[in-house]
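Presented below, as structure tokens, is a lone chain in the form predicted on its own.
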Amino acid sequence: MQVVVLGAGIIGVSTAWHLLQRGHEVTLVDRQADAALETSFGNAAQISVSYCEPWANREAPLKALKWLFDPEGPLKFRPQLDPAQWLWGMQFLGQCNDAAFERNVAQLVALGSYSHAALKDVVASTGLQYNRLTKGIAHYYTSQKSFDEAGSAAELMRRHGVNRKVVSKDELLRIEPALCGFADHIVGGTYTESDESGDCLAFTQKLAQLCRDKGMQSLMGHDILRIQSRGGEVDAVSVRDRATGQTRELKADAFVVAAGSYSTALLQQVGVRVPIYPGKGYSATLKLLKPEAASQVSLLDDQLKIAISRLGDQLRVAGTIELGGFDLSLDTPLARTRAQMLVKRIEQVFPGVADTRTPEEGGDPQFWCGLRPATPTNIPLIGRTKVGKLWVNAGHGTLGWTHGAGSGKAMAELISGEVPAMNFGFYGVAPRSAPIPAASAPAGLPSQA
């Protein structure tokens, strides 16, 4: 078959070498002039299965009002004129209760499972190299509530099996000596071994590479124009070369649509109608001044709800939810807070570790912000459209770089007429018959970006 990609994210990319490994010609299209230059460009880092955690609980809603006011709250809702954004919150919380949640928390942590085992294949047949550390990831705690609340949310994870374990703060600092200096503050913390982290970037781009190297043609700086429609299905995708504005259709036997956030617009030109919305995240990368002292296990802060991963001599700072919009800005008052918040977090906890100096003092944090699309229920939707031809792998939330080798996979395992082994719910296809095991715990709001 012949497979047009539309975007060239992790997930997009993904689709594309799964395509290709299956005998598929694939046509792998995006704006930006290399993959992975969007919301996969400057993510948490984090291989997460074990928070595989929905935002949608019973405590969320009251978190969400608490935090409305904090410019620096884990979760800032910012009302727009836009019916999409109220529709999307209503059903948001529609899924703030224990019945959903452990529906939703189910399907989460199968596919991270999955996609987790479809990474290590893929890492174990190209050698990509990409700052991966297989360190596992821990969670610290400074209040011990929630400290005392974290044996619920470990036991959710063993029982989907995902050995999330509570260790004291001793054990934690024997698993990550670097936060020694920051021990008087931590009450304790969770540890998942089998969890790791990686350059979400490097990955995709070097991956990118290896399709094109397979015989994929790559269509790299061209505007999505239109997906046009006859008949009932999908006839041609138009774009748009950016560098010498000529158009040209293209023509195929699917049509995937992987754009993120900007998949929901794409979708809306055929009536495709899907509930994703942008959450806009922040990360800071800095230089390590003391690389002997820095972490090596990638972290997950409980109190900012903020993730830290070690990337070779950097070290990546990220978290955050903004909704609001397709607002990317980085210099307005609101962004400049949520940034810097990360940076001071950063030398709170690594003391002197990294150059956390703004420019004005010479320092060079690199910031960085993206739309991290979103569905209620942080399932992605992963399947076939109602219009033929057209599928759909969108909607993956700040769980991209985790979930994104397992549902490019599974994609090409749908196109290609095959059934994906796991239990989760494919967008547009019947559900397996197998049950789905039952899970309840309230989750506090993720950090990944």
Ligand SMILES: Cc1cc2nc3c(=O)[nH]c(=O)nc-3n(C[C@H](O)[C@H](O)[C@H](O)COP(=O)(O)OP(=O)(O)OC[C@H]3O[C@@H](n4cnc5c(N)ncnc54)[C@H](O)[C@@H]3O)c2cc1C
Second form
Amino acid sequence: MQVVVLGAGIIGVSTAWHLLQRGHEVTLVDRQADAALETSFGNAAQISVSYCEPWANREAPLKALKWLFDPEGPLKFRPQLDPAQWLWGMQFLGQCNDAAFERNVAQLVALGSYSHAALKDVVASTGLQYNRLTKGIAHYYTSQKSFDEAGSAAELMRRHGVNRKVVSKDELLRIEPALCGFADHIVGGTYTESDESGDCLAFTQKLAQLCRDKGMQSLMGHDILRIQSRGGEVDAVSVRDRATGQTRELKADAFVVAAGSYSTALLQQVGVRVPIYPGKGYSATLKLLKPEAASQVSLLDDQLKIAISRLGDQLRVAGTIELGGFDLSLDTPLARTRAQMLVKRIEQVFPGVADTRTPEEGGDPQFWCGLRPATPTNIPLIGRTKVGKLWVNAGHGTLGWTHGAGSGKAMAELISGEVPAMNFGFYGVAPRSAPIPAASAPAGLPSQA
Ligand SMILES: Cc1cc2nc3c(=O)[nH]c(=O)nc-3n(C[C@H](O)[C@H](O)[C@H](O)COP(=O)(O)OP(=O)(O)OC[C@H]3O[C@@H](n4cnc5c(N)ncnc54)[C@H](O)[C@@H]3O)c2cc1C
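Right, the form predicted on its own is done, so what does the form predicted together with the ligand look like?
Complete assembly follows, chain above in first position.
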């Protein structure tokens, strides 16, 4: 089959790779000069099968209300005159209960486990290097109350086959000695050994190059203008070369929309409505001054809800979500406050380890922001739309890097007429008749080696 993949973030590139593996002819289109230059560029680098709880939970509405006026609040709703935002907000509220939370976690763990296995396969078969660290993810707590509640979250994960352990402060410091400078503030943690971290940008760009080596047609620097349908199926997709201004029409047997937050508008052109809304997040990448004293285990800071990952001789700190449209500015007062908060925290947790100086002080922090393609459930839409030949692989929200390899593989399988071996509600695809276990390991054991 000839397949056109629209969008070259982690999701589009991974889809392209797995389609090529199955013998399809692939064309990959993106407006940027290379793959992964939008949301897949500067994320927190975590492959986080076990830390996958969706933002929508019983306590989220009250917390969001509290954070409305706090510029450093982790989840910030910035009301816009945009019906899509309000509709998304209502759907999000509909997920803020225990039953929905548990249901969503089950799906996210199933996709996470499947994706982790797919990622390991890709790495084993290609030898890709992307500052991968297989040292797990640790979550540290500075409040006794939050730490006391960590046990039930860990227990929930273990029920889904992921071994998230509650660890004492001393155990945590043995797992990640770099936290010793902050030990006085830490009351305890949780740890999942099977999670990992690595640079999504490097992985995606290198995988895109391997796809080109395998014969994929790469149309970088091309705007996707319009999906045209005729007789209930896609007839063509028109794209424009940014360099020459020339427009052309792409014909194929299947088209996959993997355009992140912009998927909503593209799909709407042919009457497909999806609940994907941008959730802005920030990261800062800092040069290490003392690499020997820096963390290797990827970390979650419970108080600020931010993540910290080691990427070679740099430290990446990222987090916060802002629901306020497609604004990508880094120079507004709010954006500056949120970005600076990340750097400030690194200096508190790892004093003197990274270069946290501002540019005015001679430092060189690399600030970035991206738009998470967020769904109210946090569950991505992977599957078939009501329009013939048109597929979607988008809405990966906070976990697109974690779910990238598996989402690409599942999409390629569905297009090839195969049934992905996981318990997951694929978009527009009838559920399998016989359930299969989401994670093959029994509770209490890691689902992935
Ligand atoms: C601060 C932050 C931290 C994060 N941390 C993590 C983490 O630790 N672990 C994790 O698993 N996930 C994390 N994520 C989420 C993850 O980064 C995203 O879910 C993922 O990158 C989404 O990938 P994507 O391919 O769907 O979208 P993108 O990477 O945005 O790719 C979509 C592509 O489509 C192209 N495109 C869109 N519209 C058009 C058009 N009209 N014409 C041409 N091209 C178009 C864009 O150029 C883009 O390249 C984080 C996100 C943020 C913002």
